[in-house]
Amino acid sequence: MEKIAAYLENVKKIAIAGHVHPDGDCVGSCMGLYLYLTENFPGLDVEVYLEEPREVFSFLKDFDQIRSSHDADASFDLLILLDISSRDRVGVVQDLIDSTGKVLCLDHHRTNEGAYTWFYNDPEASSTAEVVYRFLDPEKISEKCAEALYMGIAHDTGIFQYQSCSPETMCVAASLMKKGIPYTWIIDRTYYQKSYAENQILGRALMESFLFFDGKVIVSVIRERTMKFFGVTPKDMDGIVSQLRNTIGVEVAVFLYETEWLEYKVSMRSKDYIDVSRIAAVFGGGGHVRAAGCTVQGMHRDVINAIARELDIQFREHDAQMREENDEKDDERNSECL
């Protein structure tokens, strides 16, 4: 695999950008690459564009260099898109994709099928931060760059607990830890710690959640008026769906919050066998097998019913597969007895 330097020929000005509503992996991969380029290629003019990230990420070096908009006449030799899942998920530089001569996209979402000058997508990777690491020279990664990449990996693996976390992921994390980063502090500060308002809205979401599909699915809905009452924004919704997923007996967690009148942001997580990216794709969204999302219009009851229909299809498929496997095992046992 070629390193990032191979894509910088005749390049002087670079823009790095991620997806809308940037999460830990998006911010970590964007800032990690930004720091690597600015520290190792001082002749480059590098800018990073993200919708205003959460304040919890502000410990990252050069966090104050993040731009949430660009000049109307902005132009770049190379646009690097990270963790976007699909072209329509690109944030504040959406209009620069077609006007920039060279576009490099690094990702780990199987729903990303866009056309770019260069495209490297590994759906088996734990995170885009892990993918970015492969394009860097480990010897040239600074401590501050390592902090950003480690945070990205930690967030998208649920602190190294999801199935996407591979032995390679752990080796990459270990390599970053060797740079001397405060890895336990990063996890505690950016993943576990919550503001009082975030804890309140989490409590409300848990208290008003409900189960169906014989306890295999848990759903919670937060209306816009509730968000206003608690003084929270979409940024404060992070982590709620994962907490719902921790409920014993639950295979799928579905969390909806109202972004505007009759429009809901839907986040879904699964544990073992439901492919939530299939469901998200039906509604124009995307993501991973075990973590995906979409935006859906309509009354929240109608949205939940529509998602339930898609869940029912997969539960039936799974039940049929289990019956088939059990029948095969019974046949094997019977043949052994004969």
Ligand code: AMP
Contents of the next structure:
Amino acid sequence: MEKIAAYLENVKKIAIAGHVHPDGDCVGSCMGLYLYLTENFPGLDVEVYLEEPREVFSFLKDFDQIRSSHDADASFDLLILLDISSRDRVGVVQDLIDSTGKVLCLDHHRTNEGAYTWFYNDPEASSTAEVVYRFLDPEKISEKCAEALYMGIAHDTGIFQYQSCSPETMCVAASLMKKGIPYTWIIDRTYYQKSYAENQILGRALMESFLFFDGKVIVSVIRERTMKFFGVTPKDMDGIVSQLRNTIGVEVAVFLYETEWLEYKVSMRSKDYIDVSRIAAVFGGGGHVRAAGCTVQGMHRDVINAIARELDIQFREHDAQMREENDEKDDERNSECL
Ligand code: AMP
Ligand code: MN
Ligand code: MN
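Starting from the form predicted alone above, please write out the structure of the form predicted in complex with the ligand.
Full assembly next; the chain just shown is listed first.
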């Protein structure tokens, strides 16, 4: 793998972009790379495009440089896509994918099918921020750049909790910490702190949640009228599905919110064995094995039933696998006794 400088030959104008409804990893990796390029390659003209990132990310250096749309005549030598998961989720610069000569895509979603000039996708990586780090010269990473990348890694690992957080991830995080960043403050301010309205809608989602599949699945739905009542937007509901997943005995958490009449955004998280990216893919979405999403049309009961059918398939597969493993163990024990 080449460092980022290898992709900059004959390049003057660069656009960096992430996915729609950008999360901490998306904002962190885009801003981390933006700061690295502007600080180390002063001759380059770099722009960063993100769909209205949340206010909590505004502490990042040059946050005010983020654009949410491009000029009609904008053209670039290189488009860098980060954390997008699939081509149709680029959002604000979707049209630039076809009109830009060279496209470099760095990602960690196994559902990303590629077809870019250069594609580096590591589904085992904790975050796109960790993937971006591999393309940078550690010596040239400033404190401000480190803040953004550290935030990306921290968010996508659920604060260094998920299985995707490897020893390598911790080494990268450590090297970013050594740049002198306020790591405790970043985690508290951007991940744990919630506004009053965010806490209210979280409380409502928990109150209205219900268990099925013998307590292995938890589901909660927020209707548009409830969002209006609490004065919240989709950005205010980011942590809800993770909180649902923390319920003891639950393998899968499913959170739905209404985006428009008969349309729901679905977020899914699993703990140990259900592959939620497989379920999201059935509905045209994608993501990771333990965290995935999709948008589904229909009444919410029908949406839940359709997801339940997919869950049922996987629970049955898992049960069959467990039975097989137990049978094998029994056979082994029996042969030892003979
Ligand atoms: P979310 O539940 O929206 O937070 O998404 C969980 C993970 O799935 C993230 O890594 C997203 O990038 C990915 N994801 C969510 N929705 C989609 C979609 N419609 N298509 C592809 N990937 C998605
Ligand atoms: Mn993301
Ligand atoms: Mn990510």
